[in-house]
Every structure is written in structure tokens, then in C-alpha cells.
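We begin with a single chain expressed as C-alpha cells, specifically the form predicted alone.
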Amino acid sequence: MTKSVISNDSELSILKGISFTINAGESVAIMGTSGAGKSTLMGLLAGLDQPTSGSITLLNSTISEMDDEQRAKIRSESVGFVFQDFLLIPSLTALQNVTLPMLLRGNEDETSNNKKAKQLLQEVGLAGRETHLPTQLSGGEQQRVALARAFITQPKVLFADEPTGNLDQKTAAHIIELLFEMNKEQGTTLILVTHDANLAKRCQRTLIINDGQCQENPC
């Protein structure tokens, strides 16, 4: 699989002949220097972008042959995301942010959704903070809301892009523990983009992206 973009009327090759398989339930870290293409690769694996050539299979579906609507349906049903910048909706409470993926999926059972969200917020240590807006929460608390939001749909695959990048060391360590704990509880496949070698060591496998290629085993 390759990915190229047009820059200043010339073609820039970001990923060159990437090929690997991630098994269900695995935890995999994707590492590489800044600009190596880590986030680009994650976007392709999640169906947020399309490869220039080659194919990508997600959950037994060839998403590289699907249109935007079909890929969005798979993400809604089976994929969760955690981002470095949290990406919470500022005008929504913690509880509302967590239940949002259920509403986007078409599940409007407010009682059931709120019950699941409250349970997840309790699991990440935010019981009693359900009505707080993101601006009323610390960075670590916002990331815990984002974790709860990612897991409410019980995703089969979770993509995490530098999930501790904006956190202090102590808070980051706590978020990492929560991430792997919830990952293990739900049996979710975890694909983690990080520059943190210690975080990568927590994963079962590490893929190194260098100069647009996957150069180390088990690639």
C-alpha cells in the first residue's frame, strides 16, 4: 500500500509499499520520527483516507474499495478513536460527550445511553463529574472523558493517536493504565501511534515507520 500527495505541483510520496497484518485482539504501536507518516498510516487503516495504491482490509472488509458512506458505517459500528487533543465538543457535558457516538450510530435510547456513559465515567474515575463541561475539566480529565467516549460503543478496533502527548508524566501514566485496562476488558484491538518508547513497550508488537517504509520486524 502506498500514499502520495501533490505538493507544489510535484508528487510527494509519504508511504511506500507498506504491508503488514494486525490480528484481532492485538495491541500494536506505530512509531517513527515526526513526519514519518504515522498519523497518515493510522488515517488510512481507519478508513479516514484512501491509499494511492494497494488495498486495506479492516474487520474483513476491503475499505479501500468502499465509498465514504460505507467506510463511515464501519467506523460508527466497530471503531473507536482517542486523539492527542481530546476533541471533545465544548458545549456538551462530559456525559453528553460520551453518549454522542451512540446517538451518531442511531441509538436514541437516552436512559440506556446515559447508564452506559455513567458507568464508563465511573470506571475512568470521573463519577460525579457528568455535568461538567470540557472547560471545567483538566487535560487529564478531558482525556478520560475521551477514553470513555471511545469505549461506549464497545469498538472492535481502537485507534489512539498520541493519546498522552498533551499530558504531564503522572497523568499520562494514569491514562495509559486506563487505556490498556479497558482494552483488555473489552478485548479490543488497539492500534497506537506514539513517539514514546515506554508506551510502545506496553504493546505486543511495534511497527517502525521510517522514510515511508515499514523497516523492522514484524512488518
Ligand SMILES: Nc1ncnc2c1ncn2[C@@H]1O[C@H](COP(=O)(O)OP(=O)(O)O)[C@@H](O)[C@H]1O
Given for the second form:
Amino acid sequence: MTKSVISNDSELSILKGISFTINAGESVAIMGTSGAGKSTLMGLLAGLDQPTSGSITLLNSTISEMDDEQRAKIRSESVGFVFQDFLLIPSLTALQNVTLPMLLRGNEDETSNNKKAKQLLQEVGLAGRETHLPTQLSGGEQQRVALARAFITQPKVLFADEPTGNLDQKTAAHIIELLFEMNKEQGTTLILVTHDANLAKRCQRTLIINDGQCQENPC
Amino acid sequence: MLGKSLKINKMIVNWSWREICFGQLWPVVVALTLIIASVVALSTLALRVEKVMTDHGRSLLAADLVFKSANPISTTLLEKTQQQGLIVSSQSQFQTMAFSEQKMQLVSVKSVESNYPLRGELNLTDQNQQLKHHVSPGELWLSARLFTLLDVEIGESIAIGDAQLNISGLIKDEPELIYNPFNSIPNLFIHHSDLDKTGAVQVGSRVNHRLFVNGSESALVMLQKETVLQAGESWVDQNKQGSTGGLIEKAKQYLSLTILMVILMAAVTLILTCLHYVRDRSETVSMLKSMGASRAWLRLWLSTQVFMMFVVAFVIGSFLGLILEFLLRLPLADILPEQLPSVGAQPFIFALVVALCIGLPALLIPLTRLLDAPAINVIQQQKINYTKKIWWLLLLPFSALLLFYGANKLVWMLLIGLLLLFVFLATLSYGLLKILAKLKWGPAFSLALSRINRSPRNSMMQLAALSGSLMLVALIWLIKSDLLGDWQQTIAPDVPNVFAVNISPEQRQGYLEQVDRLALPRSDAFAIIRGRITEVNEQSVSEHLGSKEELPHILQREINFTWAKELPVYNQLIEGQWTGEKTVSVEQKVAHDLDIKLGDSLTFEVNSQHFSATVNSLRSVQWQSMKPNFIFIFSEDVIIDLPATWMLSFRVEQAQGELVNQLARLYPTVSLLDFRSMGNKIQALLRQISWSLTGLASLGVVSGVLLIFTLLRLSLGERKREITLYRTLGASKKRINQTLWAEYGLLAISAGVVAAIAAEIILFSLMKWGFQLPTQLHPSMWLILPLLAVLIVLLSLSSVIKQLLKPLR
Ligand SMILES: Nc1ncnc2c1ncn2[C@@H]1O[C@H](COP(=O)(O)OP(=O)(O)O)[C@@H](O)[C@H]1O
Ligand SMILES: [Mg+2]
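Same protein, different condition: the form predicted alone was shown, now please give the form predicted in complex with the ligand.
Every component of the complex follows; first up is the chain already shown.
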């Protein structure tokens, strides 16, 4: 699979021929220098973008042949995200932010959604903060809300793009603990983009992107 | 399925509500609310004032509609009115001699039916000071002046033509007032059944017949349509006449112009706040998409927000609008009737239509672009490719404009002119900034200038919005000031209210001294010579005018000429100079109507004597100023030798009525025209309207300033990220501070200058072609606008600077 983009009227190849398989339940770290194409790769894997050539299969669907809407449907059903800048909705409370993916899925049972969300918030240590707005929470707390949000749909695959990039070390460590803990609990496939070699070690596999190529790090 | 989408709605509604209350949507809602509130308030007020004015006009007319004819009213017309169930009343009007025991006097006789007047008020007082409102058979009512002129008392008898009638009493107030100081023949009322006795109505005698008609609007329109007018016949309704008509008309024009400008300002805010909102929201949309939101869901989400914004804005806006209307109406309490005419749902519907016409394109065009924000943006900022364009929504406001103002060339000229002007000025100021950037400046200024020049589109938008709103603020205020300045001559406390005409040359000196002795402020005395204009450049006027369908009014009767050493100071010289021999100065509108230019040679006729004069100047004349005014003023040498009478005007306070009687007794042959009560009414009316306009203008200015303030704060808020970046790169707070001040200061000053130029040009055009008032420059605005802009920048910048310099978490 390759990905290139037109930038300033010239073609820029970001990914030059990448091929690998990730099995269900695995946890995989994607590493590489800044600008290597980690985010690009993750976006492709999650079906946020389309490859220039080649094909991508996610959960038995060839997402590289699907249109936007079909990919969105797959994401809403079986994919979760944790972003570097948290991306919470500022006008919604912590609880409402967590239940949001359920609504996008069309799951409208408010009481059960709220119950699940409360449970998850408790798990990430934010019990009693349900009605707080994102601005009333610290960065680490916001990312914990984001974790709860990612897990509420019980996704089959979870993508995390440098989830601790904007946090200080101590908070970051805590978030990572939570991430792996919840991942284990739900048996989710985890694809984690990170700079941190120590963090990568905690994953079962590590892929390193370099010069548009990808190699498996044998650990 | 239905249940599902309804549930989603509930959550989305909840969410939208939070966005409106605490989120980024509230500036958008405020702009929408402002549009609705101002349209509701101003159109309610306009409708009410309009209704009151119509009633006022009709009472001056004595009916809803008047049919005028030189011949007796035809029976076919009378039958037609009967068929349509209209109420009618006939009147005949003629001039004849009235004789008392001692004296005789030319009088204007009005013979009316018992139901006269159909509108307005007729107040008659008899011997016992009993008030009556209608004329009965056998009665005779005289205007106050006739008692002196004929030297008679109530109860005595006088002869009118062949009829001998006893005086029933005095006319205190009558409708059908014609405000013309030269219409000096005093009038009296008799009943229609006594008309034949006077023997005045004979074949060939000059009698004016009127048929007053009241009825429903549609029936009146129908009647006019079905009647074929013969020569000498015409319809008159309140639109076609009116003494204060010109002024009220201008006030109404101002009102609708203000509505237009407030809407424009609100539209600017709406568009900018929407763009801002969309920029802010695109990340959220990407995030929702990455979590699997479908386009349909996003569409539902956005349309719910838009719908709710309209609902909230409509409810709050209508309520605010009613309060605003109440406040604007306060100074008008005296002229508005106690039982206010109801206006129905019209203003609300109108406001909603306006809000939709502006709001839908302003909201939906940027919001649909939001749908194209790619999901990938959550991890990688990418340029957005917009798929769908719904620019056709712009057709909405334009077709609405076409519908409302389709035929109104002025509005189109204004809008197109505005646009061109703006493009021109924006380019100009942008060029200016470019040039500035080339010069050597301190580091803060260079940085600021490079920032402005780096994102030209953004800077232009800001500049356009800032100077646009500043210009509208200036316009709202200055149009008001110019209008009121024009009225000042009518409202001023020393405006003359009594005219003395028909003063013989021998009496002139003595009369002036007498008036001065009584310490009444007066005008100069003017000679009056009645005559006609016959030729322009040795060509008869009708030939000169060629193809014009209808000859101007002034050709149809004799008008008053005068001569003077100097032009009256209260006339404004528009063109040419008051110099030279055998010359004449012409009022500009008449000059325009008759196609007269400087240097033309005009020929006049007075008592079958012909003489010529060259046009040396054109003047503008304010007829409502109650000062002696003339269309033609000649240099002394032209007509000084022609036989003339003299006239002057002076000011008499309400309490000084006795002085007027004294003058009347001393000079019985001089006609005194007393406009005190009418003048007072007009003055009070205008004073109240000017209060109202001032209030309106102040509100417009305040909301404009608030708008600019909000826009600046929004624009500054968008800088947060960039400033944080500079801070991380090590820029000192001081440097950032200075750069911001320099950038926004420059922006403010150039916007102020651009706004001043634009306002001046538009004001000039509006005054000249719209209101037809004298134009002037407004030097103080050139200073105030940039200052105001800088001041607003100062306030908005200092209100956010602390927060801007705070590091991001
Ligand atoms: N749409 C695009 N246009 C131009 N360049 C892009 C685009 N998307 C990614 N890139 C470039 O591709 C490279 C890889 O980006 P990315 O995947 O975000 O790197 P990272 O490994 O740091 O996450 C970067 O140099 C980036 O500038
Ligand atoms: Mg990245």
C-alpha cells in the first residue's frame, strides 16, 4: 500500500510500499521520527483517509474500496480513538462527551448509556465529575474522559495517536496505565502511535516507519 | 425508526441549547436577534406613524378622498358612489363680494352640506360660546379676520351675492387648511341649501366643486378607476397634499434607511460570527466523523442548531423589538393617538422573512462547508476540499431585495454604489498598508504590517467589516443631524408665525416701525409684484420645454416676484453669483423643472408689460421655514418701478394675541395671516419627531459600536494559538503587546479613514438625490471616526489582552 499527496504542485510520497497484518487482539506500536508518516498510516488504517494505491482490510472489510459513508459506519460500529489533543466538545459535560459515540451509533437508550458512561468514568477515576465541562478539567482528566469515550462502544480496534504527547510525564504514565488496563479488560486490538520506546515495549509488536517503508522491530 | 431519530433529536436539542447559551453560537444568535428586534421595532413604529400620518393627512383633506371639478358634480358620479355605499358630501367654493352696513370685502365662500367635514375637525363658536361642528341650513360662519374687515358682530346680517344672511358665529378651526401666506382671501361657511340664493353659481361663473368621499380603501380605488376624468377634474387624496408632508416623508425615509443600515450591520456581524463559528467547529466535525458520524447525522445536528437559533432569536428578538418600539414611541406620545392603531402580525412576519433571507445564506453556506471537513483532520491538519457549493442561497436576499425594492432605483443605486465604493476603498487602503510596509518602522510596526500583509484576505475582511460598520454608524448619525439641521429653521423658537401682506408702499415705513415698536422679531419687508414667466431665451416656455407632458404648476397662475439688494441670508446660493444688472435669481427646483440655466435670458409679464432679465444665480429655498420666500428675485433695476405691495413676516407668541389685533385695527387694509396655532402644531410635531430620530440614531450608533467591539474581540480570540506560539518561541509579552497594538491600531486608523471617505460620498449622494437637501462636508467626522475606531480597538484589546497572554494549558 502506498500514500502520496500533492504538495506545492509536486507529488510527495509519504508511504512508499507498506504491507503488514495485525491480528485481532494484538497490541501494536507504530514508531518513527517526526514526519515519518505515522499519523498518515494510522489515518489509513482507521479508514479516515484513502491510500493512493494498494488495499487495506479492516475487520474483514476492504475499507480502501469503500466510500466515506460506509467507512464511517464501520468506525461507528467497531473503532475507537484517543487523540493527542483530547478533542472533547467544550459545551458538553464529561458524561455527555462519553455517551456521544453511542448516539452516533444510533444507540439511544439514555439510561443505559448514562449508566455505562458513569461506570467508565469511575474506572478512569473521575467519579463525581460527570457534570463538569472540559474547561473545568485538567489536561490529564480530559484525556481520561477521552479514554472513557473511546471504550464506551466496546470497539474491536482502538487507535491512539500519541495520546500522551500533550501531557506531562507523570500524568502520561497514569493515562498509559489506564489505556492498557482497559484494553486488556475488553480484549481490544490496540494500535498506538508513539515516540516513546518504553511505551512501545509494552505492546506485543512494534512497527517502525522509516523513509516510507515499514519494518517490524523484532524486540 | 421514527422513535430513534426523535431520541437523537432530544440529545441534539439539548446540545444545541448548550451551544446557544454557553458555546460559540451565542454571537450568531445575538446577531440574528438584533436583526429581528430592530426590524420588529422599526417596522411597527413605521406602520403606526404611517397610519397616524394618513389620518392626519385625511383630516386636513376633510375626507378620505376628494373629487375636484370646475363643473358641478355629475349625477353619474353621485350614483356610482351611492351604489358602492360610499359616504359623500358636496362643497362649492367661489369668490364673491360680501357687504356689511359699512364695508365690503372679497371673500371666499364655502357652501357645505350638514355632514361636512367627513374627516378632521370643524369648530364653530356662536354668540354663547357654544361649540358646533357642522353647518346647518340658514347659518353663516365667518373667519376671525372678516369680523374686523367687515366691521360686524355676531347676529348682524351681511349680503353674500344676492343672499342676505345672519352671522351665526366664528370659525375657530377648520380642516382643509391651505398653508399659503399669499392665499389671503378670508373665508366663510354657508350651508349648501343656501347656495342658490347667492346667485353665484351661474353658467360661466368660476366655482370650484368638490365631492368629499369616505369609504373602504378598495371602494375608493374602484371609484377612481371607474371614473373617466374630464378636463378640470382631479382626485386628491392625502398622499397628494400635505403641508408637513415633505418633512414627515423625510422622517419616514430616514426610518426605513435606518432599518436598512441596522440590518446591514447585523448581517455583517452574522456573516463574520458564522465564519468564526465554522472555523472553530471544523475540528469538532472532523472528530465526530472520525467517530463514525454520517453526513445525515451531521446534517441533522447542524439543521437542528440552525432551527433552534432562529426560534430563540425570533422569540427574544420579537420581545426586545416590542420593548424597543415602546421606548422609541415615548417621545411621540403627544402626536400618536391614545388608542394606538394595531399593526397585527405584519412586523413579525416581515422580521422573520428578513432574518431568514439574511440568516439562511449566512448560516447555511459556511455550515454546509463544515460537512466537508475531512475526518483525517483529527490527526493531521489538511486543506479542505469543498464539494458542494450552495451559493444559490445568495439568491434569497437578492430576490427579496428585488421583490421589495424592484422599482426603487434609489435603493439599487445605493447598494451598487456602496459595493463599488467599498471595493475601491478597500483596495486603496490595502495599497496604503502595502506602501506603509515598505517604509522603515520600529520592529513592532514592521511585524504588525507583515502580519497584515501576510494574510491579505483575512486583513481585507477585517478592514471591510470594521470600516463598513464604522461608516454605517457615521451615516446613521449624520443623516439624522443633517435632517434635523434642515428642520431647525422650522423648529427654532423665533420662527415667524404671522404674515402681513398687502401693505401699500406708503404704509410700509410706518408699518415696519409699528412692528418694531411692539418688539416683534420680524423679517425684512419684501415688494410683491404678481406676474408670469413667459419666455426662456426668446422662446415661449412651452416651446422651450418641448416634449414635457405636463406644464409645471407655476406656469398656470400668477406668482409673486420681488426684488432685493441682497439675497435673503436664509436662501442658500447653489450656483452663480448675485451680481450684475438686469439679472434674476431662480429657485433651483423650478429652474430644474423649467430647464433654466445660468446665463439664460428670461422674459416676464406683469400687467401686460414685458421685461427680461438674465439668470445670475440659482438658490435653494426652504419653503417650510415660514420666512418670505420667492421663486424669482430680481435685481433692483428690473422691476423696482413696477407697482408693488409689500409683505413681511414676524413672530408673535401665543400670549401676545392682543398685539395682532392692535396691528389689525391700526392698519385695517393690511391682511394679517395668523399661523400661530398651526405653526405651533407643526413645531411640536417636528420637535417630537426629532427627539425620536435622535433616540433611534443613538441606538443605532450604540449597537454599531458594540458590534465592532464584538468583532474585534472575536478576531483577537482567534489569535490565541498564534500568540502562544510566539510566546513559546520566546517573544516577550511586551513585544507581542506592542505588535498587537500596532496591528490593530493601523487597522483602526485606516478603517476610520476609509469609513469617513465612504460616509461622506454616500451622505452627499443621499442628501442631494435622496432627501433633496443642501449638501455639506463634515470635517469633524474625519477626525472622530478614526478616533472612535482607535478607541474601540483600545477597549476591545485591553479587555482580552490579559487572557491572550496567558499561556495555554
Ligand atoms: N496532505 C498533506 N499535504 C502535504 N504534506 C503532507 C500531507 N499529509 C502529510 N504530509 C507530510 O507527510 C509527512 C508525514 O506526516 P505525518 O504522518 O503526520 O507524520 P508523523 O509521523 O509525525 O505523524 C510530513 O512531512 C507531513 O508534512
Ligand atoms: Mg503525527
